[in-house]
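Only one chain is shown below, in structure tokens, and it's the form predicted on its own.
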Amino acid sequence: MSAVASRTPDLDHVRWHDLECGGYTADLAFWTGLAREHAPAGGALRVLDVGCGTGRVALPLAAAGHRTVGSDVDPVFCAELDRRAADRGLPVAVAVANACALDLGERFGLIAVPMQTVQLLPGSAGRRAMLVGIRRHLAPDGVAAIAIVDQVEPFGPEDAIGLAPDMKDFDGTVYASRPVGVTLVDGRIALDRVREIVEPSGHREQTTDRTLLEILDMATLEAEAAAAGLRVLPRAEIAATTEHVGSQVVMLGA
């Protein structure tokens, strides 16, 4: 993106993700750790980042040298990424793709599903065709790491009184994304920001975004997963931090 770029609105959807999204990075030493253990001795692992975004762990893996693609089902966060690997000089390829549609030819020895991804897809069924698809895509030897969180505290608005938000400057204006709820609605989390855009002319502008994540445990994913003709290997954890809360990750194999 340049310094001068004027907004649109996929310029806006890419700073939203990056500022909501982007910011976190306490799981990004379990990914290149698990690629490095997996990686063949003096080679490079082909890995398929699942639900990739503008490239959060994708570019690291593939700075790490393993021979990256990241799906994803926005092809704005699809092209973002494509630019930013190019400008690096990073081998990563881009694929427009639904998580519960993959069909990208080819098998991987590392396919990762970070930052409750599966959580995004709609229930049971759309996991079961996620997973069909990784079973599909994954080496013999290979492994798919799923994260999931399976517990979180619930708040209101009157909770979030004084929490800070996330902010950051893009080009002069300021973008802010303050959270104002985690609730329950209709079996799912809801997460709730109010989002507001500040240009240097002083214009504002504040929105409303919702996030539904399915609500998901261990041993449900587990069992699906085996359903679809998976191994079921010892479980792993991304610890929490004082921002974000942790990961329980389902480990796979072919």
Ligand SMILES: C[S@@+](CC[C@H](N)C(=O)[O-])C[C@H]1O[C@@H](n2cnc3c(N)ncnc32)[C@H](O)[C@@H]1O
Second form
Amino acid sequence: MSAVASRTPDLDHVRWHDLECGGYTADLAFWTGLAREHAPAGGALRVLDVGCGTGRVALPLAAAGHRTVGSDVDPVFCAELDRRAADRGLPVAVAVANACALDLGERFGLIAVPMQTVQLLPGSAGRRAMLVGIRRHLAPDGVAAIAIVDQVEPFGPEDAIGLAPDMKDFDGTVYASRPVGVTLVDGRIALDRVREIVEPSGHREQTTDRTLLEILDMATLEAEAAAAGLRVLPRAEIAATTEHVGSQVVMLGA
Ligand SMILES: C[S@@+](CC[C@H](N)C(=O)[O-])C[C@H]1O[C@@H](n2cnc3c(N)ncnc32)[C@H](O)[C@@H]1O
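Having seen the form predicted on its own, the form predicted together with the named molecule:
Once more the chain from above appears, this time first in line as the rest of the complex follows.
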């Protein structure tokens, strides 16, 4: 009989992250393709994944042979990525670090900031601090790529009726997360979800969760990057899928 890990706040935190972010795969070919394109002939690229979470992007990059550093402000996610990389024997180093104060003491051929992480940073001051850090960590011929969502369609609870929740069974405990609104709140985008956990005993817990994203467009981020001393390169795009909105990607050189 397999041992069932008992729930802890850290385990729930990782499971919600995996449920709500981990299933997104539409951008993985973009990130691994970018790394392949910039790797030296026959060699591995040094890659930094900023805001790596539990490694949705860092692990495939490492599996493709790139020496990857994942950095995140969240120590629980960092510990989980460290464990997953070790389990799979993958070359991932992990650093608990605020994206607004990067000081990793090395330079990278690719710096990736996937999945709107830049929109979680506090306003233009937070973004500028991250961009200055990226400038200091980018190899002379390196490239940085920052994904944003610049178009959202607000909806309320009545529009969300019938939306299927993301659901996953972890060792018999079911986690379900249902989006119930996207609204504008104090100049930011609020993503509201209702989360429910059903334990094998039938015990249920329901909570709400709100993620706040800064409103950001490509031109603003490019202007901020140029002011931080980065070179603005042609933009890229990650296409929308039936389940997920697409992203625009600001591309930057040293
Ligand atoms: C939307 S998740 C994306 C996770 C992962 N990059 C992915 O694509 O699946 C945003 C991540 O950014 C991290 N984060 C938020 N603010 C941060 C900050 N100031 N510095 C570093 N990481 C941050 C969160 O802890 C979370 O792991």
